[in-house]
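Listed next as structure tokens is one chain, alone, in the form predicted alone.
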Amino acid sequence: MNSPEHPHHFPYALSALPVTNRFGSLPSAFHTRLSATPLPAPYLVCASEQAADLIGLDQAAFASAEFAEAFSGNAVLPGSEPLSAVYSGHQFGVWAGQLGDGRAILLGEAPAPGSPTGSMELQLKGAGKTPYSRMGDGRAVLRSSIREFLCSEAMAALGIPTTRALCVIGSDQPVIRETVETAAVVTRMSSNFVRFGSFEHWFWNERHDELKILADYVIALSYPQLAQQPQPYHALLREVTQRSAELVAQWQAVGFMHGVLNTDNMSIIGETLDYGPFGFMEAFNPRHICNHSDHQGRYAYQMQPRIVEWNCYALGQALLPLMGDVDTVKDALTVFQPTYDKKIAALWRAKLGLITVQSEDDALVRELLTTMASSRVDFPVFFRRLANLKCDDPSADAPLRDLFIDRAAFDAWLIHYRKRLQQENSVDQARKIAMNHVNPKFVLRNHLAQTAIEKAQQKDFSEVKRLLHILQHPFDEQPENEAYAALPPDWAASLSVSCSS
């Protein structure tokens, strides 16, 4: 399927963006056609330049009275045919039966030459009750919607693939969570929004029709390439057990934690999709639960690895009936191990500002990890202090031995690690930038994120604000803003995530 043609007349005025709907030409059982529950008086609280470039969206638009009524929902884009999709799921490894799009209605498109398929869909989370709500009310609050609008757009400026957020409206309207809240709508962006749970839905219904013009959808949107493929199908298995490979590896590598990896919050395009109680690794814990709600610590960072296998398992479970046998699906999966065994062990790499492969690598890895989690030392600070060490110059260490309870243990491990660098005649100056490029300065840690909700809760958006730029440069050294890469105070450890968030 070719991307939709329009003339080019960027930016648009909001009110001349072209919107279209592929997904929408998909049978009804696919989805609900509806409209957005209206939200009283509302008003903007964040968004973001750089997504508004990618459909090239006039930023101007973002000081209107329309541009928080478009994605509030309360008025509908010209072209735009709202819906919410049905998709299935495993949550917490248990069948949870049908689920779809409780609380998110899909715009539609609108062009994005950048994006693999030129176009970028909208849409709105938080937007009210659909017939996939249960009992929900289908409306997000504000303090989940600027999480998830400020991890979208950070994810992005680091490199690792994400669905993206455009904006963040607010209400006074109370909502009820754990406390009385306020509503909020996060419009996300994706060139593709199935999830592996779309696929296990149709499978688990024994809708095998309807699997097929899924999957033959897919292929044409996000994988042309492989339609013209022997076993398409088995093509595509391959390839979105791949990206979700890489994907996980990348997470790993800079600490990020999903927190609710169930099937219906895997992307089909291999993104990280479904921002709800992640979190960024700080004390560093192998073990470490960001989800509160995760009391099996099924999600915890070191399992992520082993439940993205799982979910690509279930995915190829789900396109059996495509596949026509077991081996074929089998086949198809062995691709994950190999692939996340050579990304990670690359990103371990180009994290410690080693150029060359040696065979002990792996064994330095686990030496640092293991001395690491001993100390509860902090996971971003860490590896941006490391880059300043001197080749040659023990002298200098203590900024980086500060961070130790067992320093004897981290000396242990700085002898190994100087006699690999020796090892490659590694330049200290060369290794410096090589690593601030791949380890960054900023991430958005609970407490950054919490001190701008509350802020925000209060009518001032200026920290939410400052929050994204700094987010947007996450290598830079931005001395200006040093207290937001310093270790967390000590309030933020009482600070928790849920399933709510």
Ligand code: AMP
The other form holds:
Amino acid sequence: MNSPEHPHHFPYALSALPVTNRFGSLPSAFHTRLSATPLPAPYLVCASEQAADLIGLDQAAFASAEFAEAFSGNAVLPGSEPLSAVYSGHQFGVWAGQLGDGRAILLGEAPAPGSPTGSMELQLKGAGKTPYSRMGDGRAVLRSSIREFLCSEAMAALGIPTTRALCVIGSDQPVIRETVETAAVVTRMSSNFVRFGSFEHWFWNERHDELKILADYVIALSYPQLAQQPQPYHALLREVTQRSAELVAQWQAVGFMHGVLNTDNMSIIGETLDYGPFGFMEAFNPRHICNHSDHQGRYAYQMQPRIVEWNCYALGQALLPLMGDVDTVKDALTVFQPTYDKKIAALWRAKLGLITVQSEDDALVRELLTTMASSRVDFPVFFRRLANLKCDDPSADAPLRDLFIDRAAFDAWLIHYRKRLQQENSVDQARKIAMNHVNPKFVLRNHLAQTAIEKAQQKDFSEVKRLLHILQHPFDEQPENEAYAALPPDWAASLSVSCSS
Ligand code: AMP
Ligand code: MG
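Now that you have shown the form predicted alone, what about the form predicted together with adenosine monophosphate (AMP)?
Starting with the chain above, the whole complex follows.
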């Protein structure tokens, strides 16, 4: 499949991948050109065929030494001018000053016909120190790299905007965290890696020329339709706020918790970015904190929508010099709440298999969540079992009721739910199909990731691969993989996920 723009062989051999460097064309204040720190004896841990397809990269390359050399950062791809970008940000609500790609190196971008910009940037995470490393060692451990890899691809399969992951390359090089682990590099892909914190950097340094250059760059690359608007920067903030509101609604509906929603981890194109101590909701608790370093629960599940809005305000403040007055900024930010409310309501209706819109739906959802929380009901398991409900036959409710300690409360909710279904003449079989299309059977539960990680630490990468392939089809029944959809084992309760990565 050769196109006129890409006359080379498609899929590309690794050495033929046409890499260009658009972010590198920004003035030198935006980045530092550098080389990755060599990673001793790199080997392939896992790679995503689907991610490779996005850039037309030949999968035959995965097993080659050349592949491990390129995506460990040891060898530079032809055309690539590697760099790290500067940014700043608010961490846990506090201005943190300059941060930047402390362990990320952008290789450039490759053509990707399916991407909104027509290309995907390739970024190594964990490829060594950069001028922005501060106290860090520039490395990432195998554990966190596998988690980022699997979750990126899982989120994409769930239909949630996210950066992608091409591969993880490992090495036996020791890396010190709470214990001694080994180094790995994950290659991420996005059509645009600019963060909210990239804008805040220039605002807080009072560099308004660079602020404008960055805004114009982001508009030209990812929001070209806004360039013609009477107030392009207002339109940019509005659009980013809208995308962010829709993104966090999708997180809530699937039970995804990011864990570190600092402004430097907020993507300017509304993708899920920077997978660290993330988690998926299991035993439902709206106050659940997936990051054990987040003592105050700033980034707890139920806080996420407010925090994402807060982050949009931080972006709005940074864009203020381009808009001139506070009212214009505020006006753009007003889209957050209605966008979120509309999106989350639609997602909840779909999760419950409802087709029509009724005024009491909001109350129905709230009542369900209260009931689920008081019984700590497993989030994915509940919605899959709910899909089996027979509208006119409560005698088949047992598997569902069994999930609740407070049966009376759940029974009361079920009466409301049945009435609501009957009101719109819901058809059991059709509803089941629709619900199973939006409620995943398979999510990246911590214990599943942990099992794959422990095997990988013993150089058995088969479980990572297996998990990847399961998570690439999260809505399918996959009867042979039933165990991966089951309630977590007892030992999972003792797993804790810290910021250390
Ligand atoms: P995070 O909370 O993971 O998004 O990281 C916040 C900042 O710390 C970013 O600027 C990262 O690049 C940087 N950082 C995190 N871990 C390391 C590390 N091991 N070495 C260098 N910089 C790091
Ligand atoms: Mg980060």
